[in-house]
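This document starts with one chain, in the form predicted on its own, laid out as structure tokens.
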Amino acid sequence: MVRYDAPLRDYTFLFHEVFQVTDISERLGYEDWDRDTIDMMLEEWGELMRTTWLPTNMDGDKFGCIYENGQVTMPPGFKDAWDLTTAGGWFAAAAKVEHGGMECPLFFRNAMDEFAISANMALSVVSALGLGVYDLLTTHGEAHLIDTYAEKVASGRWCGTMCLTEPHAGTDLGMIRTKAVSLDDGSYSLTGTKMFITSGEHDLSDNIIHMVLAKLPDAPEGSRGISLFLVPKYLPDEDNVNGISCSGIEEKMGLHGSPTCVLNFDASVGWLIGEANSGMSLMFEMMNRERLATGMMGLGLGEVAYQNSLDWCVERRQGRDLRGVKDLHEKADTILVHPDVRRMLLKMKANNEGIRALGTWIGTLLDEMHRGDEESKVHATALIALLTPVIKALGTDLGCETCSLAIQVMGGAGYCSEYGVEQFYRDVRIAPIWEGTNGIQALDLAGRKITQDFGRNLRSLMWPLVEFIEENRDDPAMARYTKPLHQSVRGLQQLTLLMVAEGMGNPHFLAAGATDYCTYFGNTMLAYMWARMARVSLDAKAAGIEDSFYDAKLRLADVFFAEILPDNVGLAAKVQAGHKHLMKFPEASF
């Protein structure tokens, strides 16, 4: 059986002395989120993930999904699970107080993401994918579609799904061939195949709300003519399927617990949200979350597998300190003496918790998008559309080297299905791949955001970078973390003018520059978290607060500044010798 313990204290630091939340609450209108209530709910939700969830997640895996005539049984456990869950209003914590919900805000939603993929991922999945379809429907659907809707999604009751990949076509949805055709009382009849459709269909919910991708009669070309329908599985005066089968789900590598579905839509009544031919913005809109959703699988799987394999590097003895013998009592020391499995624990400890502290910060943006003055409006956009593809990519390749060193670590046991941590690796590597793979998000990054708006959005992330550089360019104890971070700005700043100058001459040039040149600027991004955290760990120690949280802190910074940081050296040398030995390599020597 696995081990599980919420990260309280990293998100009290996180949450109260390095992001300060609760003003950020008290400005931003979350008048009963206060420091009491959001340190109890943590807790609260993160025992629930511990009891509840935690113990359905090696089942999930073993027993996996049941397809028989059209229809998926969840494993063992989860339906009681999430009823659990729904009854205790969880789901909707992110909900409109009239939907039933508790108005959280969304640097608490993200930590309650990473605790759930931790505990069981086949399940986070399902009510990540719930809260984009809330979102979608609240801020773009019609009055009696949200009357009808948006509270049973909100709690749980009824569950989401987004369908855009067809069997022809993945990346390029301009190729659907999803038709929706108007009826006489305002809705649509579609008729289409989806695949790769996650939780497309189950026994969790009374209901599916799927939103979906189709192009109407006579609508533009690629994607400018894709619209965006609500579908459900029954339809809500009527006790019948509404014309949607499930074929089959998909044998995967990891992921048991998470049915992936092909669904066919065979005359489906659905509903128009938005704009006729604005579906491709709308649906970015729920993949944008959905994406921060993803980045936080990386690390939520990330931390689990830390806990466990540490478990194991603590108990497990094999040979002796290399400077001499630790425990004359024993025949062998524990691995912890080893200064190679120390160098791949701290690795894991310190990408997670640069995970999070970004991944914290993204949910304040966040919060200041949705509902600071329109200045703070301005900025956190622009933050958050570059943010966004970093912390995706970032965070889901960090998850898979995360996963793979546990397994490391603990050798064979690490690679045998009793000790679940090769389960966390099964798991996580589909997070690269999904709502747009990784080297998706390194062009999107590359090829639009940096150039977006003249380069408002590089401009509103240098004035805090360089501002904090300065604010502490004379403290001695600061230099160790700011000259690093300092000639990591001042790469990346050379680096994106190389990607722009040379990527408008030859596309060529930055789509083969654009992975690196994209965890260069993730790793940037982690160097003023560690920057910002040895900031208040010092101060704190200035002040006198005795706590080792502090100096395990600091010396974690140290870790990331001298082990994982340098790695840009390599990451700039390589985009900077750009695309010539990649597209010259003829094909039939491939």
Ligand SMILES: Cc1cc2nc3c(=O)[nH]c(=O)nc-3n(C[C@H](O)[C@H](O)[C@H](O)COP(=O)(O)OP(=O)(O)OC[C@H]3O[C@@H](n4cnc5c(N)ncnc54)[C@H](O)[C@@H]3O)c2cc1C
The other form holds:
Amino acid sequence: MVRYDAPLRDYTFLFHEVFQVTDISERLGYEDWDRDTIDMMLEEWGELMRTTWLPTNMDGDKFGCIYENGQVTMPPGFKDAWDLTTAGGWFAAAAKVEHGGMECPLFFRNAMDEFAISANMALSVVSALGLGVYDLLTTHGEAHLIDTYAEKVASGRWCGTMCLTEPHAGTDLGMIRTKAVSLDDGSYSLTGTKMFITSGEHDLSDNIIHMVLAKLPDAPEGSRGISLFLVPKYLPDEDNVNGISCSGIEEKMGLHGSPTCVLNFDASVGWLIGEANSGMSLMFEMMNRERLATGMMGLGLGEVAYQNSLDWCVERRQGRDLRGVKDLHEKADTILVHPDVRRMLLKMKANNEGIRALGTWIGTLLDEMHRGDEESKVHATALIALLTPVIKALGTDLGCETCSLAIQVMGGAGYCSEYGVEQFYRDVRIAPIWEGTNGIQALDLAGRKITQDFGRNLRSLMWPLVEFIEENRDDPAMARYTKPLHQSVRGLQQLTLLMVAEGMGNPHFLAAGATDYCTYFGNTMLAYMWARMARVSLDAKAAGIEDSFYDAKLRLADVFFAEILPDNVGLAAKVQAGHKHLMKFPEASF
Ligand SMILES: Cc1cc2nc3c(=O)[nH]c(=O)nc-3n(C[C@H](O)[C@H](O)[C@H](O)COP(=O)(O)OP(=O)(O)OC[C@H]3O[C@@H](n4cnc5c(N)ncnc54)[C@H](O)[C@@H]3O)c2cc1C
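For comparison with the form predicted on its own, please write out the form predicted in complex with the ligand.
Okay, now the whole complex, with that chain kicking things off.
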């Protein structure tokens, strides 16, 4: 059995000391979300996840989902855990009050996502999809659709899906073939096959509301001709299936508790969401939150993997401390005495805490983007444009690295199912693939977001960074953080100029360096987060607050600046190396 304790102390630090979220809630009209409420709700949610979702997680992996005669049965315990969470009103946390929700700030919802993923990622994706459907529906759906579906989807009594992928169209959604034709009553008839549809069929809820990408007759070619439709499994007035069948679920490497379905739409009735042919832009609009949530998958699994591998390491005894025996009463010291073991554990911890800070910052920016005044909206929108692909790609890459290290640091036990950690590694591996592969995120950053609006996004980002460095320039205690941060920021500016200049003449140059550029970018953002966390910790110590938490934070900042940020030197060299060594390799010699 694995264990999980929600990282409440770290969130108290981030929410109230680093990002001052209660000022944000107050200013943005989240009146009910004061400090006590935030802390209490987060604690309750963490406890619910630990006590109800976590115990089902290993069964989800072991028994998986069962497909029989077009129906999918979820693993043991999943339905009870789902119903309990629905009954508590938790799924509606971010929904509007008029739909039974609590209108929580998005930074809070982001923390909820992390805990849910740690406890049971398979269940957490069902809830994330429901929220995605709810957002699309309530932002762009017609009133009759909102009246029929919003409350039930928000509560979790009805679940949702995103149906984009088709057998021949994954990244290149412009090639989809699912057709929609209009019917006399204003609805549409959809026909086509979607594959890899998460939670496309299951027994958690009475109805499943699919958001489906399809093409209208005479639509423009490619991605400009895609429309979005809401297609329910059961029609609202009748109790019969709406021409949707599930013809199978995938056998997968991990995430066995999540059914990945082939769905056939056969003259299924649906309703247009938003304007015709605007399906891709609507999806992209929603992607900001979804991609942040996907980045959190890396963190959620990275955190639970860290906690369990740490438990093993503090007990496991092998060898002696190289500088002399530590524990005379035992035949061996714990493996925590070994520098390499410490390197692995501390890298995991630094990955997690860095991404948690970045995710929290982005959560507050999403709130500013939705509710701030005009100036802060513009600023937050520019930052979100840049940081969304970064958190998706970096968060999930680091999640994979962290879960892999969790296995490595445990030795053979890490590889064996009994100890639970190998499941996290198999489960997290999907995160760099779905919601747009990480390669596509990197292209989005390097090819679109940095040049958008003549570089305004980047200027919006550089300004707070440079200001922070300036403010701390004269503080010797901060120099070990601000100096490498400054170097990294300057390096980022130079790499960006190179990418733009060379990339204009040769798109292969830009595309070849995009992934390394994106990681460099992400590491620089983490450096900024670590420097900010160090600033707060130093201030707390200077104020005489006795709490080992701050010492640990400062020491972990040292780990980040010594073990992780230096990777940027190699990353920059790889970006500068360009594309020729890749593109000149003859196809026949692969
Ligand atoms: C478990 C699971 C659950 C999923 N859930 C859903 C879901 O709920 N709804 C849904 O619609 N889809 C879902 N998907 C599909 C998922 O989003 C796609 O697998 C993903 O978008 C990649 O598409 P693909 O698999 O067709 O890979 P491909 O598009 O064939 O890509 C293969 C490789 O080529 C690269 N590549 C492709 N095009 C380019 C390019 N232009 N430039 C550079 N590199 C490129 C990719 O980065 C990748 O490395 C799911 C998939 C899985 C495995």
